[in-house]
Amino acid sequence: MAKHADLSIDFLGFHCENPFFLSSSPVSATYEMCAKFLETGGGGVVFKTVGTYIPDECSPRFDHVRKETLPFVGFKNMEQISDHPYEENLEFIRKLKKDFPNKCLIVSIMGMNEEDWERLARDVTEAGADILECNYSCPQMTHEGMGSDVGASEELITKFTKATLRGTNLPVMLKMTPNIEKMEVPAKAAIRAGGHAIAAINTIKAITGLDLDTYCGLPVVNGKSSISGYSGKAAKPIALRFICNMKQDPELKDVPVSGIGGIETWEDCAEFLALGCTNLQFTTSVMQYGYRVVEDMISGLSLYLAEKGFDKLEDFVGIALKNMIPADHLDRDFKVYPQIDLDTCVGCGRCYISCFDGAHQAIEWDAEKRQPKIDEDKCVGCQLCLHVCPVPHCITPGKVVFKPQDQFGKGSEAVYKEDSPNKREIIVGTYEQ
């Protein structure tokens, strides 16, 4: 029988059976939606942002970015906070905590002023929340001084965090906006004001596309559109970048982080955890595949960790941070030539076209045999050909050539990663002669 690692983990004082949570979004807007997720095995939920007013929503409000035959890779959402009455939301929260006392219930809130934030914190605390999440990041609010307006202002973050803390004795997590250059700056303001954790990232302000018949952005709402939040798989690289930056900041390195942004598979989960997250939230994967995704995440991640020799999840958290370094610290003493397996090559010419038109004209093309050949005098080892090749393992890293040694006689030794599924990764270790 296969061995499974222990996925339980502590987050802000609550022991969760696993780190998988619904994020505050359309998928966590009612008791039924949250209950179904918890019954499926999720460790907890972040109930959709509660406010003291009901927003006036538009229709339609969703769009997605398409990529050839793939499911959508990016998702646009023009929805605001919960559109359920305030008392109904509080009743949802009470019922969830009553029916699932051992599951972690985080409630997202958003106020319009200090009094609003304090009232919301007090009421959802009394309703049974375990943790509060302050939404400082929704990019499509119709009122100024709310959502991402707050996340971009250290002054508002400080003021509203302190107001929230006046209304509760619970841990408070701050959900940050990616619509800034450095998330560390507002995150530190939030922690200095008394916040206990960071949630990142919320959606990215974007236009997903235009209707070329009406010349209007998508989705079209009575002939018009607007800039709003972009999420989904395409957001993952941006989310990982912001999280890495925060976890490597000396002031934030020990602050708990709930990772959000493009999480669809257990592999995605592992990446966020390896960069230091101790809690994970997702939405668009549920929209596409339903709540069964949590079962896949539980089995996949627990088997992976056990296979890698980890008995429990907490030993894995943050393991990748030491390998993320500034660009000027990267080893630039070598280059790796690609190698082409002509036995598996289908002669499509993708590598030749991409290299000639988009790189260094380092691939020669035999039109009669329909075969490519690497010109090592021109090749710089960028590996573009490897990434455009449609045939698995046809193009892989090949010969490693080292640049002339420096005055200290330092060089490098290349070692191929044995368990790389695509045989495309190498590890290079420094040595001295």
The other form holds:
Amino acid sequence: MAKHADLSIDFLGFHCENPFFLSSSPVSATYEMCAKFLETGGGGVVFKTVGTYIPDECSPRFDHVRKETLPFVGFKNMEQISDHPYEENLEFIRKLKKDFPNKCLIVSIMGMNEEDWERLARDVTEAGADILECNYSCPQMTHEGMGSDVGASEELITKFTKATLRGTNLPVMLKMTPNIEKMEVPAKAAIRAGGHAIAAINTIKAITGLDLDTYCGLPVVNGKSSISGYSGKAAKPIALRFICNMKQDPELKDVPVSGIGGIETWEDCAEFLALGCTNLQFTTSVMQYGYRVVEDMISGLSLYLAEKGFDKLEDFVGIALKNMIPADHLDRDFKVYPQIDLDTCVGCGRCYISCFDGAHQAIEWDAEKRQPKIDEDKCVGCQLCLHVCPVPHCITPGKVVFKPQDQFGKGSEAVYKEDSPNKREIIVGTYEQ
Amino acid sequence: MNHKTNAQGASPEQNYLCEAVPPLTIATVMEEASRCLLCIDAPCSRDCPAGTDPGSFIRSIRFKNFKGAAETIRKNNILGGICARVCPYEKLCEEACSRTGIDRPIQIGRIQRFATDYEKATGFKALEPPKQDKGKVAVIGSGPAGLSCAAGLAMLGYGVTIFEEKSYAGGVLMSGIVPSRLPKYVVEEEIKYVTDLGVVIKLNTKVGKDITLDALRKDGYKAFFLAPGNQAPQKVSVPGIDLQGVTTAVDFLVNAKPSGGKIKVGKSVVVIGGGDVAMDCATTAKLLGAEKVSVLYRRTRAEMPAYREEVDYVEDLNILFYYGFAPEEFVGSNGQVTAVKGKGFYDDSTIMLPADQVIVAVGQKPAPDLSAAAPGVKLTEKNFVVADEDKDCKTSVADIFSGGDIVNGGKTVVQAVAAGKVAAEQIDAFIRQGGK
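With the form predicted on its own done, generate the form predicted together with the partner chain in the same format.
Complete assembly follows, chain above in first position.
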């Protein structure tokens, strides 16, 4: 058998066999569901948000965004916190801890006021939780003073975090809303109030689409609809940027982060880990495919890490952070021309169309031969052509040319040369195609 | 291509009437359209004889504009739903497809069928006929060329009447192509599409017998499109041709589809020939209950002109093919055929196939009374009408235009549609120039 890296990792004092957790959501609502996931290989679960407030749910409550024929590019969920009776949830938690003592049991909670938060913290701690997660970010709560309004208010975050800490001696993680500009601000409030870790991101407020016959948002609930949380693959880029911002913030850089947002494959997992997460949560991929998604996360990530020479997962955590820099710090002294392999080119002309209509008119089209040709005088090296080409490895990054030294930073029209004094090794992407 | 397995327990007629290729759904048509490279120059569109423009309608499907796709098809090819089922794509648009350079071509025919099915299912009408006040034109024959020309002229504002000698419209679409490939209802619906544009079809009216062109001229018809097709069978001169049980493709198929499969089929059938019509005969015989069906073809499979996909389908029906044999004699007893004796086309081999029915499907030719229908029109030695259907469809008589099988000797439905389009434009120009 091929070599697999060890995926175990510490998270808030708990040694988890792997970082793959169900997030607090419809997929972690009962003992039976969590147990099935843990038996399938998950390192732990975040049990669906427990509260004393019991929501009254609508039907239907989901929608998904399709691109061409591809379903679930993005997913919309209108479900709120657990609608199981409070006592039943506590019983689920007791039984989960008893039956899976070596798996990490995080319990999500949401109170209506300070007393409620304190009571919830105390009850779930007594029931056997290992870690608490405060849900400050559900965007579809129907009760005032609950949900993502909290995550946008430093005052409420501070108050509720302190209340939670009065009810427990366990580590407390705060789940943040992305429906703001800077997550660092509420995250700092949470940590200053005594919180131990950040979970990000919760879902994005969204309208996934409209029903063009009833002129109503989706899903249609008796002719009406509401804005609610958006998740899935399309949310991943947004999650990654919030996490990167927090992990690069001097005050937050050492605060553990549990990454959430469109995680479906081991590659998604690797991306969140490389940006500093030590724990990962997912829901949408499970709703589409089931708990078994975790099997290929375990297999794929451990093979990848072994191939890259990492013995332990923690050595990999945060490895990409140093490579995310402000846009004004990027090396702008060169350009990489695309190169077109005319042997594999099928002559569709897509590169020509996109270059003309969407870039710099730098591809010439020979209609007779059905062949594109790069005009190096006009090509700026944006590589849009590479992204639209439907043939694998037909267009790839090619020749690198540099601006002459005396024009650095002057903003004048650059003259690129292959033999510039500034010539040096340039790292280009590998572009999976 | 996946063929639908015929339903278990279904009667032979039910299987005969059931379309073999399943339709695409919204999900699968989107999948197929998303495979399209959306080429800048759309070689598929270039290679459609009728200009159906798959490059445009596939792009419309890709951007979820199903009605727009149907509109493109109907605007360019009035028989879009029929061509979607019977076109030899592998030799036309799909052969040109750039996706072939990556894996396999887009299934253009099935996408086209989805769009025309969608049009029907939603009750959308892509074409609205204009006011028809530019004068009267007569079309002779209601096959694909005639229907295409009639629809084109109706859309240009002419009052068009089609004269059809048979008791049903559609020509070869009805009498020639097996329903598992082209169901009867599809033909009827597309004929209705044409009549909904204002075209009148007069059945049981044979021009040259029931009515003459001169009478029509007197009645105000300004031009004629002659498209009777090739209705007479080619014969083979083989001993035993007159035995009971020996028939021709034309006679065998003529009532098969119109009657919903209620025709007499032998137990052991031999089909002579290797074209699409021969395949239709073999399929019809097998699906309507023949125990054993064989096809005898004188050349090799590679040289056989039948559409390759159709040959696969025929083979899947457990029909036997004997290549390299030409019929030498139809053997009989008491006046009834009992076997086909074949001799090697390439060598001295012989073969003897028992048969109680033999269907000769070696091509068709113009009906012998063509000159009576269109006096003065110049014909070739083999009795085809002299005209250039790619250019102008003009015959030696100024107000008579012609196209389809009667001109080209017998090609495809899409070629006939193309000829009908050319004729409609040319007739319009002719009439606008004062009928000279």
